[in-house]
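There is one chain below, alone, in structure tokens, taken in the form predicted on its own.
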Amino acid sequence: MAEGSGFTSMAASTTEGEAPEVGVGMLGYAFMGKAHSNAMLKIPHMMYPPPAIPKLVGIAGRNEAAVAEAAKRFGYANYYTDWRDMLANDDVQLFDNGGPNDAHAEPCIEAAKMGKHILCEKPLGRTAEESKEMWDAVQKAGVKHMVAFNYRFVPAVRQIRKIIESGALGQIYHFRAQYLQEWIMPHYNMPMIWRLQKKVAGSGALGDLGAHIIDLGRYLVGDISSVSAMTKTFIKERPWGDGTMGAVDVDDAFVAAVEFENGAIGTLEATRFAGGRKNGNRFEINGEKGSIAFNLERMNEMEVYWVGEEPKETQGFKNVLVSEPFHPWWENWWPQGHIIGWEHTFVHEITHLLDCIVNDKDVSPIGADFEDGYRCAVVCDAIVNSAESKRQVDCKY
């Protein structure tokens, strides 16, 4: 069966009786925790007959009360105020990690150790070498392990990388990448939040949006060899709530020049100081044959051009509608033209995940395993160390 062409057939050899049951240990109730728990739920009903059935064991934060409430919303068993005490809960067999940054490495570890499976949010870990932790950890364990890079599970981004698989844009040339978000401009107001903070984010933009479309040039086109870069912090302080000020001391946006290990060149940036754009995440692609450009904000569509196929009059890049029974994972939704969303991400990532898991197949290159999460970690660290010392820096893997 072709990747990507859906679940049906691909779940069918564990779903002819009952679909087996995954137990899954959720860390963090805000937006990740909602977003996969939302996903979690859908599964059983639309990626149909599925390869196995999250079963919502337990869900941990530090907030007793809020977490209390994420439990009965989403109808985990159990809800905890220490993680440790949800990994320790047998009828745990996937931790998905949707914490901050700095409580990505120590749980992760933690539950590889334990031989438990893990999702994990993007940016893997906040620097290459803890990243290298996590995954060293995961496969000395022998579990599934997976970054939850969930953009490689848009249906058109999907396509574009069959297309490109297939040769039918020839030799890349270009890479080019923006994330663009405005939520921390100073009409907003923003407070000093874990985001700004270096010791538990790791960085700003870069790792919050620029890890994204870095992950997404790596899957499209392939590693990257080397980055010239620019970091910039605009706000420097910020206050916290009791109205005293804080440093900031991350990146609130970054531009790259980067060279592929393949020959081809691109620029990668990322801000959150981009007045208007909401979740502008767009990336283009030229080849010897053709260009394909993708925005996420209309996820659904692409453009493409085809080098000479037309005449000269009507040359040009033309719209498609990504809502084929044929496309990526569409036969699990609605007819043509049916549009879905952004949520749906995280139900074709994890469903790809649980079906690695029931069957044993590999979460590469489809999902984006922990090698992926620490590659992308090393492109990001060359990005700070080149705006540190202004010069180009080779990724060294």
Given for the second form:
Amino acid sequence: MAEGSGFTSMAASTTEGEAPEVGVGMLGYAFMGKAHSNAMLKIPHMMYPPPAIPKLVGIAGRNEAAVAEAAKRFGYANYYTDWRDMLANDDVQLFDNGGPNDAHAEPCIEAAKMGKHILCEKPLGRTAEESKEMWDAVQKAGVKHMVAFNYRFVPAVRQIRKIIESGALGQIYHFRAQYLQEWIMPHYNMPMIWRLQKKVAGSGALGDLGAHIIDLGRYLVGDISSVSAMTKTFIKERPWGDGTMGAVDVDDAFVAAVEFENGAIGTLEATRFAGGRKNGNRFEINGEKGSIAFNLERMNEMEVYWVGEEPKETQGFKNVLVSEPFHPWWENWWPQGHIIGWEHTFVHEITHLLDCIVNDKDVSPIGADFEDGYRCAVVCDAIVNSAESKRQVDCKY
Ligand code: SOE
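We have the form predicted on its own; now please give the form predicted in complex with alpha-L-sorbopyranose (SOE).
Every component of the complex follows; first up is the chain already shown.
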């Protein structure tokens, strides 16, 4: 590389000198591998000064051509077709698991035993039992652990939690949330994929989308004490592509009535059959003194209503653009109104974990740790059990 080529090193210096480096081993190069790698490349320069600089040590995936391409694309020093070989590299201090759900438990438990910090994509495990094994392993190993519930890191969502924590809403009566997508409806002609197989995914829309709104309910309101639910599989078999058909043994959609430990009640719904909803993660919280609503498809905004607001003639929800320098995470970005996007939630999330690793801070409650992942899995299992038994089911943690 020519001297003075203007190429800036990965290491972003800080006024106090070089930020520490944390070596990262990434499992998976598809959607989440791309989102996490993109975030890590931004951190040294945009979360400035960074708490640490993620060093892209290696990326692992089953297809050698694809994982080699991903290593070149994102700048990983090594690529592997076996995650065990990647974990054997002592330069890997943080294991980032972006693999399919059936590849969450074993690699994370192995990485924990090797003393590596862990970031695992949601849902943590396919069941509460598997999630508990993962939580036990990281506790025993004494490593930092986070589940990539990235919507906790939307500035508006973090701001909403601050408002609730301040007591401004008063007693919380309701939390109602939906996570609506459309991408497996008939007009998409979607064949059989891993997300539609119970042995790989654990569940369908429930664990993939429902997990997000369950976690947001826990993050904003508190633990869930009971659920009454229904699940539905609208298309019961799909083509493998070799002329044979496979049975879909997971939910395409679920709806649940829930009660929280603090007495609030609400509804949760997730589906991949809501035509027109592209990534419709939305919630509304109703409290004694006001209400707040959020919609991921308008992620820089929150709708706020205050009881008794004057003048009464303009009573009602007001739309607030969450982009001021004093709003969470915004000191890193642009002047007010220059909005940010979905990818930035991963930049915030991984920055938080790096900070926790190098400064020995607790991941929770700002981020979700493996206990949060386990508690979310307990609610998911309860929803499945309630749908099967057609009864209300208590959540036992
Ligand atoms: C697919 O449903 C998906 O990518 C989820 O897996 C993500 O968690 C969600 O954020 C967007 O949709």
